[in-house]
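The chain below stands alone, shown as structure tokens; this is the form predicted alone.
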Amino acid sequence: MGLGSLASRALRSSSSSRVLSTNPRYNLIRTIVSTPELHKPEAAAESASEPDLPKRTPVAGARVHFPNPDDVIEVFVDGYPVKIPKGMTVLQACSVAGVDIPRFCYHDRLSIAGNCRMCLVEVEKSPKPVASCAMPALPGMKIKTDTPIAKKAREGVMEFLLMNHPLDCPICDQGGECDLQDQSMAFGSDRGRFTETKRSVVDKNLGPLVKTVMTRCIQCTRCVRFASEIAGVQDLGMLGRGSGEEIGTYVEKLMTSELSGNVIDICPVGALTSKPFAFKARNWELKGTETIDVTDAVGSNIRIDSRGPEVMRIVPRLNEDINEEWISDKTRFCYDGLKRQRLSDPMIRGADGHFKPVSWRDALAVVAEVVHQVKPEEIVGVAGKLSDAESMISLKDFLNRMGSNNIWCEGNEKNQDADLRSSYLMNTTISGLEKADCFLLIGTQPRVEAAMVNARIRKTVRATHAKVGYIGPPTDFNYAHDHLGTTPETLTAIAAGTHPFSATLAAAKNPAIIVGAGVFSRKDNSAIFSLLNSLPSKFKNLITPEWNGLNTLLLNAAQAAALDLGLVPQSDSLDSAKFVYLMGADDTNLDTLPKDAFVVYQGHHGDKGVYRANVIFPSTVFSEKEGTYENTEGCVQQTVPAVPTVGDAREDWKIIRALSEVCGVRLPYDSIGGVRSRIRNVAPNLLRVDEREAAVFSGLFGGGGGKVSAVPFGVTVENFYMTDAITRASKIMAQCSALLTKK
């Protein structure tokens, strides 16, 4: 008999002797306590359904909307009861319950792939762990996220992911903000068992913006899904299988989307990083400043990351109503233009035609002397497309005190009706476009004019198969559309009901018509607006108490606020002007300006306006000042200074305030608060920051009739990457323009 058998017999005999022993020490006394409350089944059910657990807060402040109260189901996450709407996944239910499930392939705004397996959880009555991102939550489901089985599964997945991943962390630009780093620390093992040779993958050339190190790729396919679903380009795909699987472009080509930089944000590892930002700084060295973008009229929410006096990068900030969590490549990569070709000192053009730096006192004195020598009707002011509301009201007040009311903003034409806000705003709102089931685009190419509005239209077309009709020159859309024509005569046919698209508009519940800002500059714009005014009577659903489908898509950040403040010209001609004040206006045609006219250029870059200037006042860019902007839908937002000013530059409104005092017409405000008090008297809606004041519909620019011409609509934005002084100064934008713009 072996030692093991002897030991087991000894244990059995000792345990039986204890049970049968009459020794009082081993007698078991069982006390029965009666609880009267538990005799009632209702009380028992209530006590069982409400465990005494501390309350949890949802991950990242997640909120649950219940469109239909009948569709609410209850699940249990680690014993916590959670009410969620039907159709939610297990991963989303866990987020609502305050449990953060690790994930690599899952993204809230992309389709579900379920291929990284990092989000494994245990579900009661399931034979094995399930991928929580792809499993729909069912009523009464009991989910366990912290069990040994779930932990072991995640540890195994992480070991496989790290098997071929290089040890690049010290030289990887993703270091410090890398999901793989964070999750390997939180959920991975403390050692690996892989001893074979790691595989390597050839890097791909995706263009001047996105740097690739494809050996770091973990095949989560986020970039592939983003390109095909959000950006609408089929540039990226998965090649090969097994250990030879890799992401690439199949044929050698660049990624040509205007949203390509967003793959940098969604890549969870260091496979796709910013090429201009490569090896420049670590994320913990940077100071983040939450502000807005001014390169177009959308007003995308961004965060400027700076180190010392230099802007190092720009990344998106979440705003569901405007840009969601995406930004265009122009917004993201124009930042190097903020430091190139900057004007840093006041300058006066000498007799030899060259500029020489002078003091502010001398420069202001020269301008004050000249402005008093010209007649009030010969004074003209032009605000640039990047101007903020504070500087525009200051310029308007200054010129008014000098006797002139001839001031306008670039992009706004002479016969625009600034009294009707509905005539120059996107009345549907950017997020409201998702409710539309039919679009008619007139003279606008939103892909280059407002990339985030175009992304919203594409999202709607993918989700609801909304019909899109387009009137304008041939252009490149990234969603299905019908090119109805190139001239306004097509619009006449639609208004008359003789065009096939008229039936589509009439059948739509929420039709949306978007007019491009390029229509303002046409000679027949009054006739076009008259046609648009007649559409609500023909298509009853176009304007209802719940829906306003007539929209204008503006081009520039300053346009909406300028019209709110009344910057409408008496005459947009410079033929008779003798004194011209250009406040950041670089795209104004000065060919007709008399040769003896005196030009003051107040701006931040040595751009087009400088070549004709007699005096230069250096001002600050949007990243160096506090300014108010209104986007194309009428939402008011403010920029926040992220870096110090360059040289002797000053804020625009301060320069005009100082000039007014030297000219003897002192403006009655000395602080930005004083300027905003003045704005309150003119356009109080511009002080309601982060709010949108809806306009009461009263027609589109009050069109005056006439006949539309047969002249085709033109292209408003020739080059997406170079539209203003900042982007034209950017070296990165110049590279994009050379490589990515279609010839």
Given for the second form:
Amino acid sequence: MGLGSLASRALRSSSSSRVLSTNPRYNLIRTIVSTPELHKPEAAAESASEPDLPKRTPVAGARVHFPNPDDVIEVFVDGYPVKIPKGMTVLQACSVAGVDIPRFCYHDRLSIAGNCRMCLVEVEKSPKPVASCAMPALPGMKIKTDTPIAKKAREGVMEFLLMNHPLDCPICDQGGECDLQDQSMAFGSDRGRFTETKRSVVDKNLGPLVKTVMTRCIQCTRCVRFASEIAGVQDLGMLGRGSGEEIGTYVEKLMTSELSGNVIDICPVGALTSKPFAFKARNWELKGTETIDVTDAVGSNIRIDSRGPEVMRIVPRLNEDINEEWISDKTRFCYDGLKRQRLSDPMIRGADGHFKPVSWRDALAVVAEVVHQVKPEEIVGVAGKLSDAESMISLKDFLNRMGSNNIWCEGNEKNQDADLRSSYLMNTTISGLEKADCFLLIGTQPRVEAAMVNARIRKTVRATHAKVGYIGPPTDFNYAHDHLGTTPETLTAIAAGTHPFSATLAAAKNPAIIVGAGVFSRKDNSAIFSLLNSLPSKFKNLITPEWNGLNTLLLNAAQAAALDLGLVPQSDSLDSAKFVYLMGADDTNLDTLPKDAFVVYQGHHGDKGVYRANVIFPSTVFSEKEGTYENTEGCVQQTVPAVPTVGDAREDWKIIRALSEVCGVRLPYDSIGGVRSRIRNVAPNLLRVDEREAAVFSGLFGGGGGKVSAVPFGVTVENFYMTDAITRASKIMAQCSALLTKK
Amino acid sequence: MLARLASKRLLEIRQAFHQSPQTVRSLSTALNYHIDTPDNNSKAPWEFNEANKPKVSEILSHYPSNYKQSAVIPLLDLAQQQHGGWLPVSAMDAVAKVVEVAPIRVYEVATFYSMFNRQKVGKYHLLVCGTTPCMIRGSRDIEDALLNHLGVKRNEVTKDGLFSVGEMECMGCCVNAPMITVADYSNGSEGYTYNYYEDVTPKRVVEIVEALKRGEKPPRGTQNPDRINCGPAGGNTTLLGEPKPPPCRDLDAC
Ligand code: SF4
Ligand code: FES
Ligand code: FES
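Given the form predicted alone above, what does the protein look like in the form predicted together with the partner chain?
The complete assembly is shown below, putting the previous chain first.
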């Protein structure tokens, strides 16, 4: 008796022990062992009659949602009955039953292709194994996933797949997280029978982000389906046929999608890998930290993979409500910006105009001295795009104690209404957009402002053919839309009912209006807001008890929390400022600042803000600190430190806390917990992490009326790849902007 | 010196064995990606000509207006005939525009079917069947004979622009294997014909080529004088008389 059959015996005898069998991977474990005696029919019969089956847990927490209670059917997976809604495939039924079916081409979020045949299972009364991903489950179906027939079928498929697959795992970046590698451990043979020449395929140039080694491709077409279905770029295709089949663009073309990096994740083998990450690290050397992204206002869930003090790569994390399982290229590839142009020491600008590194003590003392020499109303504080809630509340408390209330967050404006959360949040929620049947986008280009929100809109438009109207400058969309106009006057016409789109909007059951945050900075913003305020009374479905279709799409990660914390300036001009505290604010226009004003720049990158600074306080980036962020829909999330800080840098709130003490106005908190209890008094919702607190009142924008101007809406994000200090420092993003942005 | 001698000897031995010197796998279709050339690039304008425009609308009328893409194969065929037997990338783009899909979707179709030539072909495009039955009956020799005689490589056009040689998969003529097909574009898309020459020999294909060069149209079909159509060579060998009934047909006798 061979070792394999011994092992399988041991495993089989333990199958009745509940301890082992509650583990859903248990089935996989058993199939790894080659069991020649199981190929005999008696053995199959024996294993089929296993007594009292243990309860299993669905794979990866698969949720079953019954849209219609009448449409429930029951199927049996390895003898274990499961209830599933009609229309599910056999593969989905198996995952509900806790059986993970091996697969290459099937992906939950893509259409079904059924071309890899790895998911073969045995179905009772069917003459041959069926491809479970493409086979709808029928009532009473008896599915067998671990019989000798299924195993043999999969082994055959695996042998064919490996026939033309190069044996280059040792130099392949996918090694260690490769589906083919993993599954060949379970179904592969230790040698091949193929003695002909292996196929080789010319590599394609898809741009600076995706590296291709096309010989490794197993033709699952996931990337083709992703590009055309999710990303909405019809570039990739399956060319040729038979063994000459290959993935490509035919005419050489870069992949110009803001979501292109996701093909790296969905490619089950190493055919599409990350170009910046190529040959940098092996995935088992990496430490994963589950955190969130701050480069836009979506707050995509990410995992930062680091090795020692270095961030090696960023990959998405599943969050059905926010980013599903995709992230934008900016989120994924901005990480090299975390290491470049970092400020590591406190510095003071000397008389010669050069910065000199000094100790924290000296730097704080200099600032404390200056701040006491200016009048309170000459003190201004600006929080940058990437600030977390903790640092913003500290800055506000500090400046308030110094007697000034001139503090705001980049992107927000003076006459903004911070009292009504509904006026600056995405009230429909990002996942809620999927229920909308009509969109009106006002002055916003979601594709560059919030790529993940755009992906949702595209998903909705694809699924339900929802109408999209757009008011703003001509721009790129990856779904069908009507360009209604470029100025707010079009909005006036829609509100007045004289525009053809009014009828569409009125007929819609769940209309969603999305206003871009770029509108905040317009002169006529209050007029536009009062116009928006008047919409719910005209379009009755816009706000109902179940639906709130009036949304604002914010631009920056800090914006929502800043408004929740009340960072609204009394006056937002810098003309008379004498002391300016820039907390990571790089996009504030300092041209009107008087020459003799003293500028403190507290930030992590030597970016635009540094040019005018007199003193620099180095702080930490989102991958190095614990911070609270609120995304555009009002969902509060926290970053988790993944790597240590650079040099002498400190967390933002700590710097301000230290400065306040030196200035003699000590802030009453010494720990992050202390800051958070302070936040509890101002905006308690910011402490409910991973929860979305809906706005209490719906649909009330601030705004004092007036007449809208004829000035066209502007473009808010000029370059998708470079929007903040981190992305501007990134080499990869610079390459992308050079190669991929439309000129 | 010695090393060079040794390696030379090794080469000789290897050649003597002549196992499979083929290092590149021969594929029936041309490259699966496009390389810009002066006569084949996406900038060159391409349109269906006036004579073919009514045909385009005729083809489109066969399909529901929301399934226009179904017309892609007949339209590609039409475009190929119009363009002298091959499809430049701009012609595929033009078809994509007509059927309202992204160009890549048309490229996918055109690369799939080896009857769509994506490289320039001669007026007479000679397609050698390379599938198993023909291969067993010597199609490799047929191809070699053609290539040698014309002095070209596969998918290359002769200097005079008359001939090119390609490979095709089984054309359903295996009874008379080996066979070649001549796609004849010499009379434009009106007089376009597609002729099978079956039972060919390396000698016979050269004769066919020469005849074509002279402007003759050699009779198509089997080239074996002993054979009528696809019947057995030398006359029928079976079913010569009335077939005997099965032994148990007479039920009463059983
Ligand atoms: S490149 Fe990757 S994702 Fe695309 S078909 Fe090949 S194996 Fe599948
Ligand atoms: S996963 Fe079912 S055929 Fe590929
Ligand atoms: S194999 Fe040549 S025609 Fe069938």
